[in-house]
Ligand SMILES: Nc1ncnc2c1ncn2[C@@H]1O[C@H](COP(=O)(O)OP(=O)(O)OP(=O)(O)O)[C@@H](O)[C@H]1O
Amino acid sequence: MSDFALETIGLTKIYTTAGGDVSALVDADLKVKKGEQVAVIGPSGSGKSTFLSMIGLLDRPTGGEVIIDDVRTSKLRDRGLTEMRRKRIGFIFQQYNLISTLTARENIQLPLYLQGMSLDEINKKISSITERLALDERFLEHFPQQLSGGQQQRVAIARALVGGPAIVLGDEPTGNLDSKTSEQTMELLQELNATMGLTMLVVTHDMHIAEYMKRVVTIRDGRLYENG
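Please output the structure of this chain alone, in the form predicted on its own.
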């Protein structure tokens, strides 16, 4: 069994436009060990979002391979990709992406319902993750619009982690937070890395946020460069 939670090999994405082909990602090679924290940093248009979409199996690459938990995802059909996203990948988004008509608790429960777990299993997992994140029971009964940005992001983190994913992907996870709440969020992720062995890849344009991670990779013009 591999020591890596994630590998990309020669990952390439080419978009065909009216003006010709555009290479959004070029031969991107990356290996992320289990329990490792990696930041991918680059300006707007550098290929960050494309890279995250490929890793998160939200879009298929033009060429190359994404390997998650020893599974070569190029071999999977649509149903297999959906199952892989559901069970092995946790997403933390800048916009939180919480469902407004569900309470905080129900938003966290949703991935487990989709996995077909029993109510007893769901309650055990919910109790475990909310305890780790110090989420108050009363707080869990609120709807997203009743929560602050930091509270919503904490719910989004709980939702991303509750299924025990192989890797957690963060898309500018502090982009909508003030500086103090951003620091608190990154410190929380550091604590989860230490206590849960969390494997995480964060895409950001903010070097201050990237520096919280143990390893930083730069992306420019669709190419990855390992920082010294």
Second form
Amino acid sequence: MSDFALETIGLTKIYTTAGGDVSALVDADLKVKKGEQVAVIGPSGSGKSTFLSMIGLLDRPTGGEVIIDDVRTSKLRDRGLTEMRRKRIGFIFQQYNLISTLTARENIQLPLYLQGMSLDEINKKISSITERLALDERFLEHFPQQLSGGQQQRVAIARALVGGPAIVLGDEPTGNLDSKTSEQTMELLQELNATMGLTMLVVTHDMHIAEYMKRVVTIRDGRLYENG
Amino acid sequence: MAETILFRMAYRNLRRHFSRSVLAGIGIIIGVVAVTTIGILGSTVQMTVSAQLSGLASDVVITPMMSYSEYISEKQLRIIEKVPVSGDVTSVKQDVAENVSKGLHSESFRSSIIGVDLDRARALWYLESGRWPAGTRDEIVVGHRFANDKNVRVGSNLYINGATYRIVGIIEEQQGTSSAMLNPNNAIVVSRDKFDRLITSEGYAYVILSIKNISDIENAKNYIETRLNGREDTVSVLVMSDITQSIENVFGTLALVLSAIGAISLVVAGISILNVMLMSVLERTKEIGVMRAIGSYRGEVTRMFIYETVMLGGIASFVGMALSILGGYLVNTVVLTMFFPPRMIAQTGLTMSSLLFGQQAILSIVEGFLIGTAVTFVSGIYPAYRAARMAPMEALRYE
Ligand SMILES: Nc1ncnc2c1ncn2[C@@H]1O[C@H](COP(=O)(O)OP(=O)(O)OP(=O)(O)O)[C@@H](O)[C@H]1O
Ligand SMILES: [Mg+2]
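Alternative state: the form predicted together with the ligand, after the form predicted on its own:
Every component of the complex follows; first up is the chain already shown.
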């Protein structure tokens, strides 16, 4: 067992398009310790989302390796990758991405249902996470379109955390929120990092947000640099 | 359970696109009703026809081989009567009476005349009016068309080859199918001894063996073949069940062809379901990406869409099934009242409820439901497969 929750070795992604190949990510090496917080910053189009989707096992790299909990994920088939995502990784998206046909509560329940939990267990987990996130019981029965952006993002965070992941990945999680709600959200993530020992990797182009994180890396033209 | 939430999402999505779902459902409903109603129509016609033929099914008709003789002789009849199976023998003489008239001085005409044992005639035909001749009096009955054409009634007199006879009954009109050989519609029917007094014939036009047990038919046929056709073919032996069987087969095929036409409408409905489901997948591309990111297996995404289609198809097929009973009622009403006279239906013992809730109709209805569900299921497979095959990241980026 290594101390690293997450490791990338020579991670490379080349998109093949009609207009030619795009090297979105080149030879990215990164080691993230358990419980560490990392902000990924960089200009638009530099490859931040690409990097995050490789780490989150949402797409396969062209070259290199992503190691999560000592598992070399390039060896896994779709089922194995899915299981990794289900058990080890929580995602928070910029557009919240709640399922529109499910209520806030059901959205949070979704990962637990997928894990095959009984309704009893699910309810227990839901009350503990809503308490922890100070989610208002009243809006749990609402559908996403009936919630404000900040409320939706809190529900999305609850959904990402409820299954007890080791790693939380956020692609501009505060990108659609006003500065006050952004700060509240970042403070919440800080607190969760402290109390739950989560490893966190957050993509942002907002330096103010990046300052919440203990470690910052920059991606420029698909290359990863450690900020000194 | 993962299925709980997958099912709920499938259901909510159908609800959300209510009018679209209903429209796609209507296609299935129409298809199911078409297949089922046509199936019921086919089976009703088939059952009605075969019920009418069933009276004939156990008949073996023996006719003279024309190359040998024009008649079945008295001697041959004796042999036929000794057939070692239980049943009834009806020997029929048929000829033409040359000189028939309504009055002594009115114009004379020719007419077909049938001589048959009246007890047997009673078993073969119903009278629409009057009664059967009694005792030895000079009484006759005539066929329905004969009575119409010649304008005679019960009580009218007929002069046949110089002798006077009184019409005491009129035989109900016989449809082509029943008693195929013995059709008395245009004939005068008299008892055998009166026939012999009127016309000198050398034998019988045909003999009908009505055999009690269908299983004896082959035996009877073999017996007659060996006894009468041993050295030379003198008679031909017609097993009616062979004929009725082939008539029933024709109607069975007809029912099948009709159902196939109904099935085409289901294929069209299937295509509209396919279209709806492809739209549903496309619209939810992003949600599929989210589900995959959260950790849904491909199979779970597939199942969610399959549930959606099957629910749509199941509900629509169920509604179609209910409407099919109504459709079946309508086609049966048409068949029972318009194509077959009520008397004939009464004879067969078939009723609306026995036709609509009989084994065949129920089978059609269940088949309609299953075919409807199967069609939607098949139409849903491809879109569901497409949904599950999408790479999670690509699906997430989809706008
Ligand atoms: N699916 C794809 N096909 C082709 N090219 C792609 C694809 N995804 C990303 N790219 C390209 O890869 C490069 C990096 O894109 P990426 O989305 O990772 O940037 P980003 O740093 O997240 O930008 P932003 O801050 O605007 O979100 C861009 O040039 C983009 O056009
Ligand atoms: Mg991005």
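Everything numeric here is computed off the predicted structure, so don't read it as measured data. Numbering follows the first chain given and starts at 1. Between two forms, the rigid core is the largest collection of C-alphas that superpose within 1.5 Å.
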request  = Quote the shift of the Cα of residue 17 between the two forms to one decimal place in Å, the two forms being superposed on the rigid core.
outcome  = 3.2
